[in-house]
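Only one chain is included here, represented as C-alpha cells and corresponding to the form predicted on its own.
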Amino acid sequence: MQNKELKKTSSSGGLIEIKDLTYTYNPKSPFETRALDKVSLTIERGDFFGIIGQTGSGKSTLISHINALTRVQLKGKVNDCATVNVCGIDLTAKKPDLKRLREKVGMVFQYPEYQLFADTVREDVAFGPKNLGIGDAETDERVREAIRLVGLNYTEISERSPFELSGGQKRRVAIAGVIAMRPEVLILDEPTAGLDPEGKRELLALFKDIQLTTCPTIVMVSHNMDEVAECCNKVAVLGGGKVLGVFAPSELFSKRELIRSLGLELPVAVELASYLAEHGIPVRPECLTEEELLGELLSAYGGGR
C-alpha cells in the first residue's frame, strides 16, 4: 500500500470526535493485541459515514468505543492525551454520563433479531424508551412511529410474538426498537448480513429514510462495497488498527490497489462501468451505483426519450 494514496483526516468540529485513541486487548499478556493505534477520526452531524477494512483492522473495536460498550483505557497513561467525545459527552472522563449517551447513540448489531425477547412486538419495541424513563403516552407514540418507519403495520403486528415473524420482519422489529429511542447517531454493524439481495436493497432504502426522518447521523461498518458506494458520503479505511484515510466514495473507489490490498472488492457498478468504458461504451468509469450506470446507458442510447 502506498502512503501517497492516503488522505489525512480532520480533527475538529464533529459530532463524534476521536483523537489519538489506542486500545489493547489482553495487555501485558502473551495474547496482547493492539486493536487501535492512535486513531483520530471526525464524524459530522448529517454524515452517513462508512468504516471499512479487513477482519481484525479495528472496526468493531472502534464503533464499540463510540457507544462505550468498550471503555477508553486510561491506566498506564495509554490514552492520557486522547479525545473521545460523542454528542458532547466526554468518554475519557472517569464517570461519563452513560445514560445520556444511550439516549444519543443507538446501535444495530449484526443479526439484531437475535436480541428480541419480549412476548409481543409492541413490548419489544417499547423496552428502550421505557428504560430511558419515557412516559407511557410518549412511549406508545414512539413505538407506533418506529414500527411504521421500518415498513410494518402496527395494527397487524403489534400484539404478535416477534418469534412468529419472518426473518426480515424480525430484523425490522429489532431496528424499530433502536430507533424508538430516537438517537442522534445510529451505528450499523454489518446491517445486511445474511439477507438476500432484495432484502438488502429494502433495508438500505430503510436506513436512508431513517436518516432523513429520525436519526440524522449514521455510522455503518460493512464489507459490502456496493452498500458503501450507495449510502455513504464519507468512508474511513482502517488497517492494522490505524485510520489509513477518509475519502469520498468516488475518490475511494478510484484507488483500486488500496481496495484490493484490503482484501475487498470494488462495487459491481464500478467494475462494470470501467469495463464498458474500456470497450468503447460511452459511460463514465467512475459510476458508483447501478442506478448511475443505468442512467448513463439510457442517456447514451436514447432509452430515456
Second form
Amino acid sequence: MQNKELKKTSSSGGLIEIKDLTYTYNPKSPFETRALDKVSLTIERGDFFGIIGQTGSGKSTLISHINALTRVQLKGKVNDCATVNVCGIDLTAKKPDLKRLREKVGMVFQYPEYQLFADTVREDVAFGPKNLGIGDAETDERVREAIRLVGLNYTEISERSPFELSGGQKRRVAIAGVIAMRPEVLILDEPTAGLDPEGKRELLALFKDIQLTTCPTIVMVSHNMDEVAECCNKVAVLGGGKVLGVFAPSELFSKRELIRSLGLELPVAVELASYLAEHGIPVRPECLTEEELLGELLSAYGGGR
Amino acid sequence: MKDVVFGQIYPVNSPVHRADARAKFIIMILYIVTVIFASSFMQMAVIALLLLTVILMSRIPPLKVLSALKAIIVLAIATFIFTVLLNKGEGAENESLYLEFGPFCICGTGLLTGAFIICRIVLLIVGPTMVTLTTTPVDMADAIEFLLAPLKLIKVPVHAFGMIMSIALRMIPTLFEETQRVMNAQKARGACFDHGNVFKRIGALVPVLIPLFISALKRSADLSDAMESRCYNGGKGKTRMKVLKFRVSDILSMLFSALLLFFILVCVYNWWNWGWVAFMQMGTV
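Alright, leaving the form predicted on its own aside, put up the form predicted together with the partner chain.
Full complex below, order starting with the chain above.
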C-alpha cells in the first residue's frame, strides 16, 4: 500500500496515465487469455489520441479500463506495480469514485444507437445528466446544447421517438447522450463503423468540433486509417496485448511494414501520394490527408490560376 | 461468460466428452432411476464409486464438479433438518433418542435417514452435472430431439422443438454479451444497477431491457429471413451436418448402466433370496 502512495505522488502530469497494466480474461480456466500485457500509455490534455490494432489486440479492454467498466485486476500479483490514473482519480484503488469518473470520462461504444431506450429523444439524451444528479433546468440546457452540437435540430427532433429516426440520426442522438454529460475526456470505440462515407465524414467533423468546444481530449479506437490520419495527433499501436509504439501519424504511416504486419491498410491519401511520387509527379510522398495531397497537387499544377 | 448456466461445458478431451450425447442422456436417465431405487448406504457407495470413476475419466477437476452442489446446498441442508426433526423412528425399543421437544425429535433413525437423503441429493445432482460439463449445448439439443422422436407418432412437432432449443441455446451467450454491452453503455452514462431498494433496481433495468428486447427481436427477424432464404421448411428431408453415431463403447456403457440398475434392483428386492445380497443391504434405511 505504501508503495502505491509513493507512486501516486510521483506520477507525472498526463491526463490519463497508464503504467504496467495487465488484464487476463477468465484467469485460471481453460479459457484463460491475456488481453493486456504490461501496457503503458500517457494521454495529455488536448490530445486526439488514436488507438489502432488488429481485432483481439486488447483495444477494447484498454479503453474500458479508462472508464472503469473493466476494473483493474487486483487479485493475484500481476497489477501490484500498475498505475491507472484518469483525471486525477486512481483506479487501482479498491473503491475509486466511479460517479465522478464517469462524469469526467464519456464513452461512445461501437454502434451506440443500440443503447437508446427512452420514449423521446429529449428523455434519452437527458438520461446521463439526470444520473449525475443535475437539476432539471440545467439538464434541459445541456440536452439542447448536445443535440445542437451533434448537428440535429432540437425543435424538430426532441419529442420524437429515437426508434423512428434514421441510422445516422440515431447514432448522433446516442452521441449527444454522452456529450450532455459534459465529459473532459471522450472515448470513441469505432465511432464510424457501419456508416456511409458521407456519414463518416460528417461524424468526424463533428468530433473535431466537439474537441474545440466542449471536450478537449478525445481517444478514438479505429480500424480506418484514413480517419486516424485525418483526426489524430498521436497514435498508439497495439498488438497481442502490448503497446508496440506511440507515434505521430506522419511517423506511423512511414512505417509501412508495421502497418502491413498488423493487417491494416495505409490511408488512401498516403498510398496515392507515394504512387504519384514514384511516377514522377512532384508531390511529397508523406501526405497524410486528402486535403494535404490536394494542396500539393494544386501548388504543383494549379500555379497558373 | 462463466456465469451462464447452459454453456457449462468444460472443454477437455476425454472419453466421456467424446461419448455420444444420446448415450449420455440415456445413461443419465438410467442413473437417476438407479439412485432413486438404491436403498442402503452400501448400494449408494457402489454407485458413488462408479460415478467417481466417470469423473476421473472425464479429466474434469473434481472440485469443479462439486461446485455444482453450491446451488443446492440450502435445499440439501433444509431437507436434512426437516428429515431429522420429523422422523420419529419406528418406535422400536432400541431406538436411541437424543432429544425431544414438542412434535420434533432427534433420533438415530432420523439422523440416518437424513444422511441418506443428503447422499441421494448429492448423487442426483453430480451425475447430471457430469452430462452438462461434458456435452456441448448443441449436442444436448440434438440428443433431446432424438429421444423425443417417438412423440412424432402422436404428431408432436419434435423437430420444431429441437430447432427452437438449438437456437435458444445458441443465442444465450449472444444475448448475455449483448446485455453486458448495453449495461456497460448505460453505466458509462452514469446508470447504477446495484444501489437502492428493489423497486429502484428494477426501474434501473428498464434502460437495459428495452434495447435488449429490440435487438433480440431484430436478431430473430434476421435469423428467420436467413433461414427462409436458405429454403428451410421445417425439417422435412433435412439432413444433419453432424450425424450422431452410437459407437461400441456407447452401447457397452448403456448396457452397463442398465446392468447397474438391475443389480441395484436385485439388491433391494432380492427376488431369488441370494445370500450375498444381505451384504449389499448393509445400512438400509
